[in-house]
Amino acid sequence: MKLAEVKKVAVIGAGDMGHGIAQLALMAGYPVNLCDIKDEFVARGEERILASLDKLASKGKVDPEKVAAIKNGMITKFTDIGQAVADVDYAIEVVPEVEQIKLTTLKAISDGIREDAVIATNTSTMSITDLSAAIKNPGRFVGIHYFNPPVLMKLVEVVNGGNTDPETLQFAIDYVNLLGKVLVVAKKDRPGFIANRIAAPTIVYNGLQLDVDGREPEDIDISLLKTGMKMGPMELADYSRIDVMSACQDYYHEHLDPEYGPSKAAKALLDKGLVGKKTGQGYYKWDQPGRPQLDESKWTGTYDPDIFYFIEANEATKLYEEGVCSLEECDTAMQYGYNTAGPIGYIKKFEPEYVAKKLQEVSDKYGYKIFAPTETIKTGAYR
């Protein structure tokens, strides 16, 4: 499949990425099947594409004619998955980040649909290999994952499966050029991908800065927005979704080490049932419109943010000697995925035994091995 050949686009699952993918494809011109398990979900998807773009209109970044155009006919409604893809050359499942949820809808799709029109998965942990199971011809399967929310997010990955076709990888590519977002692509199907598998042992890190050292969140929050950070990765885990980012945890701890699985705080909040801001409470309480108010006088000046882009840095260089990407993309995963700086750019400041020094005496500390430098770090090969 060419892109040029792509009349219709299902997007299925209408939820908080899905309604966003859906309006991507939309604004490049796509008419789309929207799809989801009730008609309420879907309704709910479809109001909130259109409030988006009378909001982007108003601001004159998407044409009113554009609009109007979308209004009259270019979404249309299923709760079937069979009849949402029987009339389209691609389809990407955003569904939640449950394995067998995906596997199952995955096997519904590829059963209704074309056999040579593309399929993809916005999944952001899972192998897209091991997702390929459920899809006849798993050459046409591909990961495109999103970045939330996607219409503002500016990077999108492409993840090339081990079933992937050169010609599917392609299509993916073009796509996501066609959208206008920045792209990196992960040569190799690796757990996390790019931007959230640098992200998985800082995510360690924080944990063991609140379970073992007893630092409060905003302490970890406001160190880190002193660089420049623009949300610090307590409140992310709060807007994010504690659940979501637990099960990515739960994911890396299967299967790619058991030290990277969630913290004890993390747990204690899911058992409450607190996931962050859906819920109006996970490490902050998010109980007034806008943004939660950080108590500075919790901020003890004792994290080093140095730690925690150097732990960054650290990942970024074992997808580079796993040849999943260059350090050149781990960065722009970073800058535009987290909006944050790029790891490899940060650590250029300091000469590599320091940084090594720095990561081993972390992994000494909690016992750790994620944490310890690698060649690539002790060698100083990325500067």
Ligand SMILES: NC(=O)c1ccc[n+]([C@@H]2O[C@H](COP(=O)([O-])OP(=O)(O)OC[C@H]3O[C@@H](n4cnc5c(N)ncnc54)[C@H](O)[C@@H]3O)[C@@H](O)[C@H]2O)c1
The other form holds:
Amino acid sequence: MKLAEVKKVAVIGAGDMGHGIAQLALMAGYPVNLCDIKDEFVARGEERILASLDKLASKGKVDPEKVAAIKNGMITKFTDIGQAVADVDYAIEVVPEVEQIKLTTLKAISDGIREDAVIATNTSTMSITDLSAAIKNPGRFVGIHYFNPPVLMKLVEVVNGGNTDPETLQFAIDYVNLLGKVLVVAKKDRPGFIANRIAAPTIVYNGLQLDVDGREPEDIDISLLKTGMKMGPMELADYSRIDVMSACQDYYHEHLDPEYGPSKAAKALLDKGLVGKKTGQGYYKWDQPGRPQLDESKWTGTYDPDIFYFIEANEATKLYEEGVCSLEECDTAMQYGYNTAGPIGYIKKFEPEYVAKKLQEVSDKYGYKIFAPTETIKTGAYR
Ligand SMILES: NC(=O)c1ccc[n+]([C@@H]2O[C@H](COP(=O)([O-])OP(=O)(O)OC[C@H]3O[C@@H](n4cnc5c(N)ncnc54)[C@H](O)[C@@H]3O)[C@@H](O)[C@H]2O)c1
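The structure above corresponds to the form predicted alone; please give the structure of the form predicted in complex with the ligand next.
Next comes the full complex, this chain leading.
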């Protein structure tokens, strides 16, 4: 399937990500079949799309005529996957990050859609190759991974699954380019792909800061905000939902290395049903409008922000060594997917021996081999 052949798109799952992904397709001019399990969920997805389009139009960021055209019949709502995909040329699943739900949904898409249509998944972590087991003709299956919120975040990762054929990969690249997004391509299918994988060991490290060192979340975030980061990782966890992040960590724990699992601090919050902004509390209280106020008195000045970037950069070099992507793409992924400094660019101002020594110290202190420096770090080959 070539992008030029696409006349209509289906988005399966109209939640936080799905409605934004559908909105991007609509803004690119495609009619969208929007599907969720209940009428009220799909209606809520449509409402969110229309509210966002009105807001963008009022700011002059979208042509009001385009918004009028979208309102005038470009969205069709479904609760049956077979019906939603029957007349489309491309479908993406955006259902919850639970393997069995993904597999059942993908099978229903595959059963109902034309045999040469492209099928994508927005999974944050799962193996595209494993998920392709649910698809007839798995060569037409690919990962297209958006960041939250999809309309505003510039990065999209395209993931080449073990069975993805080159034409499908090219389709995904062309589609993301058409949306005007910043694109990175994971040439190999590894858990977490690029940006989430680079962030994964820092989530473990910050968890150890809470569990082992008794550090406060504010102390970590304030230290990193002082480096120019726009949102600290603990606040980001609350914003992205601690349950979603822990599910990703569970997946890494199982498929990458047990050391990537969630912290005791995260599990304690989840046991109390506190997942962050959505429930009014996570690492922070979200009881006021806007972002939480960080209590400066909690800042000790003992959290070294350089270590955070060394850990990210070290993970980036693992992706490079595994042939997933270039080091430049790693930096692009973090800049546009997480709005932080590119870690490779960040560590270039330090001597490789120093970076390697600090990483080894962290690895030794906590007894975690995932922090140990790679050959690319030790030899300074990233410079
Ligand atoms: N939230 C994020 O920050 C984020 C970022 C990137 C990727 N993702 C990924 O996007 C996917 C969706 O996440 P989300 O945050 O939008 O979740 P969400 O819970 O907001 O939305 C999922 C939607 O799927 C619907 N759904 C469930 N089963 C369905 C089915 N069989 N058919 C149709 N709809 C069904 C649910 O009712 C819900 O509305 C996950 O794979 C997640 O990992 C999430």
